[in-house]
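Have a look below at one chain only, the form predicted on its own, in structure tokens format.
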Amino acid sequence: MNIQGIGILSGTGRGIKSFEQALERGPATPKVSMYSPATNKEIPVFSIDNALLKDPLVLKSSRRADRFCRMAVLAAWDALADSGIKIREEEKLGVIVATAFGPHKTTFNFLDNILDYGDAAVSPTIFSHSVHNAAASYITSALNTQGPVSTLTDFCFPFHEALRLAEAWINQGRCQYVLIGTVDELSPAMEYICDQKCDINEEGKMKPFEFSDKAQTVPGEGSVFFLLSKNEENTKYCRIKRKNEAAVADMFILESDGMITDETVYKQLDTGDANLFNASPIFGGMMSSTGFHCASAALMLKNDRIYSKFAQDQNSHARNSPDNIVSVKYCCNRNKAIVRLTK
């Protein structure tokens, strides 16, 4: 499959150009969030400015959408716009949304309303937005798509499972193009969970190459979508593969962002044979961060360069341009999944 367009929304801003500029600048400074009015406890987070979620043109059919859905719609819209491809009606466009936690803020709000008002008086609007498939529904409405639609939820590998489904759809001829992406949001509840279950770096610094058995993180949020096609011609960015077998690579992107406590497992990839890369210092720690790492890889392959401020070796070895990049993610139980991207 080939990446023809990318749309992205994160703490760095909106759009692939904004993300590229962030890779040029280097590690970003997170914001501060007060997640508990009771304790007034503040933690650093890579959150999205709410001003970026207001686009009357794109969101004209999504006026009632919650924050989670708006993030997904904007990134999906931008991915299609970035490709420059006009999808004809006979060329069905599939949509796959992958997420770790879904619209959990709205879900908690819905449950709170049941407790406060009873199930007979709860808002039907809040209920309709509390289901995981709401974001995909808004995307199809905004883009007026006619192809298959699905939402996949998994704590560890939602993007990898979405790639498998996209590949099946394209190979079976169900659609010519697939918009595939991830989205997850921050909320006071998620910030509290991260504070309790993870070790948050109070200075707001991500340290992906420490390979620590007590890894630290800074929680993040965002959405990233890719327009994929089977067409081998005129590939705008690169080719993407989801096969899990070992492969020779010019670069390993380590998805070490503190969301699993013990990151010593990533140390085995530090052999000196390939560059090591991690861009989490600009978007933070997320269970569904694979899409953001793949966006970094796509830019490096397209631009024929390495953003050395995020490479482990910032000397001559890190300046070699890669042809084959493998993004590696380990889960808490040390299960492994990879995505391979090539020119």
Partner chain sequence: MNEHISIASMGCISAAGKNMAETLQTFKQGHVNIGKITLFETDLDKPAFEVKDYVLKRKNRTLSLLLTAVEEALENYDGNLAGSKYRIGICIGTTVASQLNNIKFYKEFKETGRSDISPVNEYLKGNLADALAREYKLNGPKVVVVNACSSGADAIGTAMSWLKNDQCDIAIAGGADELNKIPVCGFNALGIISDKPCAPFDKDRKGLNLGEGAGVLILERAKITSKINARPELFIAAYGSGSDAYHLTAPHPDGRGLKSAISEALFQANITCGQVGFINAHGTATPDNDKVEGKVIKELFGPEIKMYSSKGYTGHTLGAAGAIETVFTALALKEGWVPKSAGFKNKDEEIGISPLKQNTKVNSKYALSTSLAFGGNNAALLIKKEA
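If the structure you just shared is the form predicted on its own, then what does the corresponding form predicted in complex with the partner chain look like?
Keep in mind that what follows is only the chain, not its partners or any molecules around it.
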């Protein structure tokens, strides 16, 4: 499949241009969040300013949309806009949203309602936003598209599974284009969970190339969408394919972001043959970060360059720009999933 457009929303901003500039600038400084007034505990997080989630045009029929849905709608809309493609009705646009945790913050709001008002006086609006597919519903409404749509969830490989389904839909002829993306959000409770389950680097620094068995992270949130087409001509960015095994590559993106504490397994890719890369210090650690890594790869392939501030070999600008990037993610029990991006 071809990447024809990218929409992205992360702690550093909205839009692929802003992401490109962030790659240029180098590691970003996270914000500080106090997840509970009861404990005063502060942790660094790459969170999205609420001001970024306002857009009267795109969100004109989404007044009730929660943060999770807003993040997804904006990224999906931007991906389509970035492609510059006007999809004709008979071509059909599919939409696949993938997430690790879904709109858990809204689920917690709903629990607040039960605790505060009792079983009989909860908000139906909050309930209807607590289902994982609310975001996909807002996307289809905003884009007025009636093609196939699905929301998938998986803790380890949500983006890979979305990619698998997108490929099947396009091959089956169910649609000519597919918008696929991931969305995951932070909340006080999620920050607490990250603080309990992960080792958070208090200075807000991510160290993807240490291959440590006690890797640290800085939690992040965001949404990234890709407009994919089967059409082999005129790709705006690059080709993308989910693979079972890593083939040769000029660059490996290691998705080592400290969400899984033992990262020693990534060391086997540090052979010196291929450049290693990881732009997590822009957007933070996320179970669903693969899309963000793929966006960085797509920009390098499109722009014929390496964003060397995120390469293991900081002098890598001396190297040839990559033609063939493989993004590798290891998750629980060292299960592995791979996306290959090529010119």
